[in-house]
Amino acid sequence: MKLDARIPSGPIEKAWDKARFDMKLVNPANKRKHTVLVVGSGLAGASASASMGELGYNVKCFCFQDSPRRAHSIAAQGGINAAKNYQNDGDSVFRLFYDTVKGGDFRSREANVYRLAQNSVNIIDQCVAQGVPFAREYGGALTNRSFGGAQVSRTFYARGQTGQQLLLGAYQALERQVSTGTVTMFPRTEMLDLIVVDGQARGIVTRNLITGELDVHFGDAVVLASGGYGNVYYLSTNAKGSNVTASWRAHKRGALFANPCFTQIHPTCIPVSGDYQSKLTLMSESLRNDGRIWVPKKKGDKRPPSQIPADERDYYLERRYPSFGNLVPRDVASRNAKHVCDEGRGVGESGLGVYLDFSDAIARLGENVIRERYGNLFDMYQRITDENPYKVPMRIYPAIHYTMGGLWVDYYLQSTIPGLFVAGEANFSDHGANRLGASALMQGLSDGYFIIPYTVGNYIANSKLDKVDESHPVVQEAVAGVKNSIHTLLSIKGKRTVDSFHRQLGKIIWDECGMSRTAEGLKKAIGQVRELKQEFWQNVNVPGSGSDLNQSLEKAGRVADFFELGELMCIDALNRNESCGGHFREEYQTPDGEAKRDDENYSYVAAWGYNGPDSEPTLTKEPLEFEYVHPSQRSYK
């Protein structure tokens, strides 16, 4: 297969305008005749559904939660980037574009990133019009704060609840369309297969999670906005329900999966506290604005932090990266935290932690200022750890947070299956090998509000689609396949729980395909995952039935997909013989321990095709060309 990104010709700053002008439009009166299926109701899914509904399309929106307000987008804390330059500190669309390409270690597609930077300025206006309560300066103007990977302040925020406020804005827009009848919501409904007729995405098979009933929904286009796959690691900052199933089932129907090994470790999370912990808690990257990160200079120094004098502390990020200090990108901060802990200088009982200390900021600004900026985050930390961060430093350690890989899409966000579009974290398109903080919310809303409504409409206007119903052989085959999968999981009657398999799988992937990877470890992991997957299909115990609420059955299907994804992640990481962004191969690093890319051999998107459960995947490469931001050794010193 040859991948065509369909990037418009001409100057990059005019590409999106040219693309929009060249697109075919659907007559307003005809839009009511077309149905669009949107899977997911987070920022990308809710904004896409609301926008398509407002245009007049018949939209069906599906989510496995009981309400779109429970989408994982609500958990985002720190902010959303936009090149407004309100601070007058040198920001611009081009600088945001540059920082994003550089932050992704030159493994993203320039045209998509530039469009994201362009759309960012409109996102803020859209959200303010919806009533999103962004933080404001004393005079009433919107204010900004800094985030990692940038030397300007471009991050708009609503205390530590930015994701929640943005999602509520998109939710209100969505519910407005529900009330007008253009959008129909299907909560507690999970997509279990994609229906592809004559090479085009025409519908989905779903399961009602309350009744167990299987349904088929047809449409002229399908939009997947189902989030990322970080829960393959079991312990992550993602909501427990977050999964890869919608994307993976589409992948098995022919949608290529791109860069699966590009996963992001967030440096600012509460450390693991026990073997049976079920998830990890994120502390916003915004804390790195005023918090200073350090560890003791001496190995094994277990004194309380207040008893360690300043000259015996190693502010290692400030020492190694004087230009950016504590605001280096997430992959750099995470690797450095792991390094000092591996040296034996980590803090806490496990030694897997570093201090995030606000004492200097409190002395300089006063506790009230810090409380005003981060109060809800400090309260959350204290409730979880029973430690007062105003009095003692926070303890943090890196954790899995975001996934840059996802289904491959072209410039129009269409996958390799015509009619299947992918938005937000579910696609691979904008972040390369590392996402800059505060860019996830930006991409989700850019895709949903400003790209999908154009590109889906263009597809519909250019497509001649025959009517499809449940009697079609392809539809019957898809429904039968879902029924058989459910029956198989319920009939194994083994001795191990789904969670025990998931926990073991996650440890394998974290140990060998986490913060650092080696060829030897990845080969070992592939073998271990295959063995564990075989045992899963022989020894998993899924109690209950498929005809009612059964959360064990839900989890079993998702973990089955995680097994196949985890294997592909390791294959992809083994194939990429370089270090870049969040993909750190220990064999490929500079003398001072930074990631060492191989632009000559690996400047491409790795898009993998599915060939069956026991067959090796097929690699297709999309070459990356850099005309505006030339690749160089990434330096934040």
Second form
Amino acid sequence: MKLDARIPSGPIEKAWDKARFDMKLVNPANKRKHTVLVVGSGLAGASASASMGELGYNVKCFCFQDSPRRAHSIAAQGGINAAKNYQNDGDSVFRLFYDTVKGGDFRSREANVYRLAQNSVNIIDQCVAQGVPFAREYGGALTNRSFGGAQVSRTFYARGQTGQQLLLGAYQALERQVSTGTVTMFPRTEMLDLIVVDGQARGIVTRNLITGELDVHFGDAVVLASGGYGNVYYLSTNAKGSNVTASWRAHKRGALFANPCFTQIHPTCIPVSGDYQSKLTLMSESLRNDGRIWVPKKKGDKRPPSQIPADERDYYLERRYPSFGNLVPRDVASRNAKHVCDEGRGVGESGLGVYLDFSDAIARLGENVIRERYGNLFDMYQRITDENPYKVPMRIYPAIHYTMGGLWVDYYLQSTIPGLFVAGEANFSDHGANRLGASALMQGLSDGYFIIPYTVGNYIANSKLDKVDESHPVVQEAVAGVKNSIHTLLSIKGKRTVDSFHRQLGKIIWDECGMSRTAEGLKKAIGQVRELKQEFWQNVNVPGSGSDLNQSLEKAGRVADFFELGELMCIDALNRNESCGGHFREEYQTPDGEAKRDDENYSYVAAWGYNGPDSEPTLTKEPLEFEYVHPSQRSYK
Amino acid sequence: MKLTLKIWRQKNRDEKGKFVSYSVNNVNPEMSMLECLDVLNEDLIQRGEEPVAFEHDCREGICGSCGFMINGHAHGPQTATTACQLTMRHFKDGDQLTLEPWRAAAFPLVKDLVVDRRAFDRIIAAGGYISVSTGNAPDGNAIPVPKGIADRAMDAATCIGCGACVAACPNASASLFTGAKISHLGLLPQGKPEQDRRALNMVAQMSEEPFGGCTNIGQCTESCPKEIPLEVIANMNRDYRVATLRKRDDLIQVITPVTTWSSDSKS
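With the form predicted on its own in hand, show me what the form predicted in complex with its partner chain looks like.
Shown next: the complete complex, the earlier chain at its head.
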């Protein structure tokens, strides 16, 4: 297979304008005759559904939660980037584009990133108009803060709840369309298969999580906006329900999966406290604006932080990266935290933690200013740890947070299956090997508000689709397959719970395909994952039935997919014999321990094709070309 | 430590439910309430019983999925804390915790501790938005918003839609939830053009659902994990009353020629 990203020709600044002008349009009166299925109701899914509903399409939107407002975009804290240059500090569309390509360690597609930077300014306008209560100056203007990997202040925020406010904006726009009848919402509904007829995506098989009924929904196009796969690690900052199932089932139907090993470890999370732990809680990266990160200089120094004098503290990020200091990108900050902990200088009971200290900022700005900026985060920290971060430094440790990899899409966000579009974190397109802070919200909304409504329309206008119904053999086969796998899971009645398998899988992936990776470890992990997968299918215990609310059954289906994805992640990480962004192969580093890329051999997107449960996946490469931002070793020194 | 959990078990809406007591022996004080239920559920599955169904997702207090009554308090006894962030260090060894689902006619039971809160979505769909289609927006800084107004709007906008306010209210009123959205949007200049319509339509939908009325008891704000102030209900009542007095649903009716003026025009 040859991958064609369909990037418009000509200068990058004009690419999106040209693409939009070349698109075919659907007559306004005909739009309601076309059905678009949107899976997921987070920033990308809700904004795409609302915008296509406004245009007049007949939209059906699906989410597994009880309401679209619960989607995990809601938990994003820090902010959203936009090249508004309101601060007059030298920002521009080109600079945001440049920072994002560089931040992604030159493994993203330039044209997509440029369009993202262009759209960023419209996103802020749209959200303000919807009533998103962004932080303001006394004069009434919008205010900004800075984030990792950038030297300008371009991050817009609503306290530490930016994701919540942006999602509620999109959710409200979605509900407005629900009230006008253009969008039909299907909450507590999970997509379990994709229906592909004559090579085109034509529908989905869903399970009603309350009644267990399977349904088939047909459409002219399917948009997956089902988020990332960080929960493969079991412990992550993702919501407990976040899963890869929709993407993975599409992958099994022929959509290529790109760069699965590109996962992001967020440097500032609350450290793990025990075996029962079910998830990790993020402390926004914005805290690094005012907090200073340090560990004791001495190994095994057990004194409380207040008794360690300044000259016995190692502010290691400020020492190693004087120009970016505590605001280095996430991958760099995480690796350095791991490094000092591996040296035995970690803090807290487990030794897996570093201090994030606000005492200097409080002395400089006063407690009130810090409370205003981060109050809710400080409260949350205190609720969880029972320590007061105004008095004692926070303890933080990296945790898995975001996945840059995802289904392969072209410039039009269409996967390798025509009619199947992928938006937001579920696609691979914009962040390369590392995502900069405050860029996930930007991408989700750019895809949903400003790209999908155009490109899906263009696809519909160009397609002649025959009617399909439930009698089609492809549909019957898909429904039977879903029924069968539910039946199998329920009838194994083994000895281990789904969670115990998931925990064990997560530990394998975290140990061998987490913050640092080696060829040897990855090979070992592949073997272990395969073995564990086999045991899962013989020894899992899923209680209850398939005809009512059965949360164990839901989890079992998702974990079954995580096994297959986890294996692919290790295969991809093993294939990529270089270090870049979040993918750090210990064999490939510079003398001072930074990631060492191999542009000659690995400047490509690795897109994997599914060949059945017992066959090796096929690798297809999309070469990356850098015309505007020349690859260099990323330096934040 | 050791706890006894007395949990409401009910297979579905139609079958009768009952309390069942379970003892959980290996509770760590650092655990969250939901992690404590995880431990119980793992144990139940191993014993061949059905685990307790409860709603949860983000487990960091923002998605609004979780929530049930813990010893008679919505989300438990800690203020400003959702069940997922309630750590067990607030309880003592040997304590008994009674867990019940939200009880309100507008939130029909689904299973065990899970209820159906779609009534909230319908209230938002009735008017909890600013009607601005994608692409319609002026520059973000075109409309200055005084900081104090933006902050108050944000205070109201932090509502997570968990339903604790309804569960805590002796009348099972949804006024805090509805008032929070009406306040958030009504305070901002962007929300002004639809202020009247919004109040009329959202209140109408709220009354349509089997929620009770507000009698200013204040349990809602007391139990709200986001500490939404009671003021939002006053805002809602004011907006509703002003809108009712003006009896208009948008500016277009005001400029309608006098000849078609009718005092019983639809409001």
